[in-house]
Structure formats: structure tokens, C-alpha cells
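Let's start with one chain on its own, the form predicted alone, as C-alpha cells.
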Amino acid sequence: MRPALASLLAVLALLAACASPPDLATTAQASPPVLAAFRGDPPVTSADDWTSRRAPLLRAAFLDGVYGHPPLLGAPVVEARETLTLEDVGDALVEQWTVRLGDPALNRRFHMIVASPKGATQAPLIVMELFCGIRSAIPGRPEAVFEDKAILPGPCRSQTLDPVIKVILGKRISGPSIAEVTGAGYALAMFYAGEIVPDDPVLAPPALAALQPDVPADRRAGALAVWASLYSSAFDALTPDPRFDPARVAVWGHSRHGKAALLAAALDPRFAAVISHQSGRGGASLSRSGAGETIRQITDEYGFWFSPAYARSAQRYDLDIDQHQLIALIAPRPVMLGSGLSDTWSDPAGAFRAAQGATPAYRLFGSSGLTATQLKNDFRPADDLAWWTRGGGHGITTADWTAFLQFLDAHLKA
């Protein structure tokens, strides 16, 4: 990396750390109330009302107005499994899986790093989407691990940038410690969703068009809908393996993949828990919030993530849904929302208000939902809506992973 670029990134990180802290006092409550009448559907008063009437309406509303309807990707088939010999993985068995989706002629494949505790049987499993591809998740980027640099984001293509990325975005930004996670009793599956739809404004549109050949461009699903579906494809590929417990599969995502993780769990009830870290606008944070990234900014830069309808709402948010309802669709399953207090672009206060707004849906099922009352230092891992914050900005740290495992211990090992 050029010294000037490294210095610029360091300055940007410093400026982010000095941003004004999020403030609940200036952040409005979630609206509309999650149990109130919606599109002619009467107010919800019971769990049965929610499950049979309201949840289907909300799922359709989010797919119509924010994400688009996910295309059918085809049944996953595990074509190959290769055992990897890696350093610093403890006693874990680490494999590389090649997964094909549907007809071989379509050439739709993605690769997963699958790590399991030694001798695992029916272990809880964490399924993760990665930002920089699976090779970057392994220290030293061993050649045995698959990588297609052409579909990776620019900063991810060179190993020489890894130290700088970790300084800015945290030690665990590329992936967790396999030894730590498997040593805690969890199996781990990591993949890069960009193998199916690249995380790139030039490469994504033709990939999305190929997946939806009969859908007009102004109605196509965005990348987030496809990435959410890939979590379910990974579930289908992984859970026949007796090492993994299908009833204890958690879906994990950071930033854009935190958005996809929430959507995946809202659409697929098989996921037992969700960790959505710093998912921001279009994720856990309210679209009507006045802080952080605006809809116009996110759709101008990353419009391919969403349905075109979301961009059309940017000037004046006129949709009758907001992200607290997406979180509520996961009820009563546990959700952990993580934030950095200096990550104002991701709008921590808007995410906290969304968790508050989703809580009445959790209470229908006998859950207390969110019990935290403040943004800072109020982590209650046993809550079904758990709120985690730390100092610092956007990224993934060792402290984050300590909290993630505490949350999963409380819900998947209880």
C-alpha cells in the first residue's frame, strides 16, 4: 500500500472515532407500532394473530418495498470436500466444501470453509458470510483455499493490505479465530456470497439479471435478497452432516451481511439465532431515523443491494414499513444487535429504537424482548433481543467475538 493511502485511511479512521456519539434523546420511536393495524389487517393481540395474519403481510411488504423477491437458486449439492492442513486452528477439523446450486450447466457454485470441533456430533453451528472471501479468513492466505480475485472488493485482493484493514476495521474483520470458536464447542461455516452475486456495482447487475431472466429490471431483487437466500442454501448443504445440529444453527453477518442475516432469518424459520453486527440502514437501523447514512446515500452507492423500490423511497420515505418490523419477523428467536459507539454512519440509536419497536412482538410469545435501557454498557446476553456496544467504529474485534459467544452460549447451549 502506498504510504499516502495508508495515512489517509488512518486519518479517516480517526475522524470516524471523533464523530458525535449516538443519542437516543434525538431519535424517534419506531413507527408504525408493530402490533397496530396494518394495511387493513386488524391489530394483533396474540401469537397466533402474528404468525397467521401479520407475519405473511410483513414479509411480502419487505420483499416488495425494500429487498425484492429472492430468485430460486436451485437445490444445493456438495460436490467436493477437501480437508485442509492449517496452523493455529487448535484441534478443529477444517475442510473446504464446494457447493453447486441447481443445474451444473448454470455453473453456480460457492465455496465454504467448514470447521468443526474434534469429534463433534450434533454441535451448534454458526453460518457466516464474509466480506473479503474465504482465503482472507485464514491467516497467511494459503493457496489451498479458493479465491477469485476478480469478484472481490478492491481492498481484499492483496494480502499486503491485510494489516492496514485490520488496524482500521478490527483484528477479526476477515474472520474469527477458528481455534477460539471451535474450542468453545461451535462448528463454523464461512463463505463469500459474492461468488453468486458479486459485491460490486458493475458486476452485480448482470449477475442479478442472469438469476432473474424473466423479471423486469425495475422489479428485480437486489443482492441482499440473494445473499439472504444463500444462508438458507448453506443450511441445506450443511445440516445433513451429523456433526451439526439443525435445530441449533445461528446466522451471523457484519455490516451489509448483517442486513442479509436479518432478512435470512425473517424468511427462514429454521435459523435458531441471529447475530447482526453494525448492519445500519436497510438492516437493523430504522429507515425513518434522521442519523447516519441516508437511504439516498446508500442507494446511490449500493443500489444493487436493494429492490429499485427502496431507492424510489429515498427522497421522502413513504413506505408503511420500517426495520423494527423486520426484526419482529424473527420473534421469538434470539437476535443480537451489535454496534460501535463511534460508528455513527450505521446509526446505533436507530437500531436500538428498532429493537425497542420489535419488542411487543416478542412479548406475544412470552419473551421479554429487549430489556436494555441505554445504548452504552447494557449487554444482557440472555435477552432474546440482546444489545451489544463497545467503543470504536465500524469493524469486528476480539471483544465483539467474546460477546457473540456469550450470546450464543446463553441461547444455543441452554
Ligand code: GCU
Second form
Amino acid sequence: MRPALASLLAVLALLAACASPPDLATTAQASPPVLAAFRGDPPVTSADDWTSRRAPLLRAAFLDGVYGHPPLLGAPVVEARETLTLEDVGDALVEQWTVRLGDPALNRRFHMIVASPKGATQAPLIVMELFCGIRSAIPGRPEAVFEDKAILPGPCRSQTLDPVIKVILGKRISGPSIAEVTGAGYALAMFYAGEIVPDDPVLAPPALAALQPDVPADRRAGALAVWASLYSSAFDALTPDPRFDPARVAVWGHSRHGKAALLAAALDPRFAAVISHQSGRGGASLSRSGAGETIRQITDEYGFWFSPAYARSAQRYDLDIDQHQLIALIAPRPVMLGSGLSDTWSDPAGAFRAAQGATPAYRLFGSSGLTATQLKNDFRPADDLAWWTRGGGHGITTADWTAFLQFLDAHLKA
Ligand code: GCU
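Other form of same protein, the form predicted in complex with alpha-D-glucopyranuronic acid (GCU), not the form predicted alone:
Zooming out: every chain and molecule, the one shown earlier first.
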């Protein structure tokens, strides 16, 4: 491992271990109240008010102020579907799909690992964006699986780092156990959104500009808006296949992809459920919470994820929206928010407060929203706003996947 990377990972682990634990008592409630009058729109008192008046206003507010308006990516065409012969996948049928977006001349493609239980028809489907590309999701990184190292984050380029990454970020950071997930009756589609907009401050801006040639730079959508749209492109590509039930498609994302997953479901009503794990700032956590990563920090480091408008709000958060309203846009569909007690950078208490703040919108639809009352040990998988916390820091563990499947079982199999 390169020394710089090793020390960076060590410092991150140390910071996580030393930071003071998230504290609800010192974290403010979400504001503005989700049903209160907003930009001249009177208070919301019914599900119909919400759907017809408030939701469109809020969607536009998030795209204007935080993420930018996602560009049209072009209709998906499945160009290739190969069956992969893999070990340790139980009875699953595992394929690699190549999906083209729009005109072939645009050369816009992404690859998916699509795994389904043997003989599946109309199975519930989990659509996932991955951190390190699809090859690293398969143990042994088989050659047959697509990989373009140039667009992967540095630490993901070398297989030799995989064991270190797993120790720091959890056994399931690169991908779930295909055998376990398909064994539980779910189909799985995993892709790397960086194939369309690389997760890189140098490579992303030209890719974003090419997708939005007519939009001035100071109004362009950031990478998260495109990554969110890619969940919908995956939905379009996958759901004509009778193995998958279009009414039971869940989006799943961790951290930056947890931000994209929430946005995807807020914009696309076809997603039946969301799992957003440790999504933090710009995701489930309130921008005004005051704990964890600041807007200045996230927009300095990852400005290309957002619309430039979000960075402009960094000095003093002066937007009239906050992330509980993004969660509310998913109501009454089930959302699971995952967190780790030592993952203070992602501000678990700010996410809990956001789930509380979104709950009145869920109640309009007869759902109880969040009923958990504390950060720790209060997982209620059947809640429409389900709150999951474990000990430990940022990453994905086997315990996380057990909880994800409990949540999905409660909502997609009931
Ligand atoms: C960085 C970033 C977070 C993000 C995280 C991740 O830590 O500051 O906002 O959620 O990366 O995606 O793992």
C-alpha cells in the first residue's frame, strides 16, 4: 500500500474512534416544519395537498438549491447480456449486462451485475450503486467482469488493497453476498455510476459539461443528480424482464450513493423502497444540524457532486429547505436509514432528526413514519421510516445486510 494512503486510512480510523458520539439532545429539530406554509404555498393538511402542491415545489427547490436539474441521459438499450460462471453464488443466475444510454454515437454505457434467484419470476429487486466498480464486488475480481481502472477511486484500483479496505470499511463494503441476497428471494442489480460521471474532481466536470451542453457552468447539475437518474435508467433497463417485479424495486446506496439513492426515490415514484446507509451531509442528515461534515467541507472537497448553488450556501446555510423535506418527498414509501455510532462525520443524530421531521408527511398518508425514539437499539424494520444503528464506523458489515433484508422482508414481501 502507498504510505500516503495507509496513513490517511489510519487517521480516518483514529478520528472515527475518538470523535464524541452522536447526541440527540444537542441536535436541533428539523426546520422548517414539513407541513408549514412554504414560499407562499399555504400549510399542507392532506395527502392530496402534499402530492399536488407541496411535493412539486419541494422537488424543484432541491434541484435548484442543492443538486441541480438532472440532464436527460437517453433511453437505455440493453446491448449485451452474458451469463457469468462464478463460485460461491449459491443457486443464483448471475449475468453481466451492458446498457447503452441514447444514441450509439454518444458512446454512453454502463455495466451491471444482475443476479437472480434460480427460476425467478416477478421477484423483488434491489438496485445498487457500488463504490469500487462491479469487478471488486465479485470475490477474486474475475477477468470476465468489466472494469475500467482509470475511472475507479484510487484505493479501488488494486486488488491487493481489498483486505485493508474491508478491515476498515467492513466486510461488505465492495458488495453483498450474492448467495445470501438471492437465497432470501431477492434479485440484485449492481452498477458503477462513475462510468457515466466519474467520481473524481478532475474527470467529473468535463463529463457533466458534456451531458449539459446548453446549461451555463454555474447552473449545472452535479454528479449526484446524474447518479440518481442512473437508478432510474437501471429501472428502465431491468423491469421489462419478467424475472423482476416492477412494483417491488428498492434502491440501495451507501454514503455518497446513499445521497443519490434518496434523491432517486424523491424524483422517481416507481421505486418502492429505499435503503440509504450512512448518507450524511447532502443525504439524510440535516444541513443545519451543526454536527459532522460541514457544507463548506463537502463542497470544497466534492463540489462536483452538487449544483454550484449548494456551495454558495456554505458560509451561512441560508437555503429555506433542509434534508427532512427530501425524505418527505419519498412518503409514504418505506425508507431505511442506517448509521454507525462512531461514524460521526455522517452525523447520525442529524439524520434521526430529519426522519422525525419527515414524519408528519408520512402521517398524511396514514403511515406512522418514524416511531423509534432513540439512536441506539431501536430498529423497527416494519416502520416506513426505519432507523438502524450499530456500533462502529463508516462502512458496510454483515450485520448491516441482515438488517437491510429484515427491512425489505417487512415491506416488499408482506
Ligand atoms: C466522504 C464525504 C462524505 C461521503 C463519504 C462517502 O467522507 O465527505 O460526504 O458520504 O465520503 O461517500 O463515503
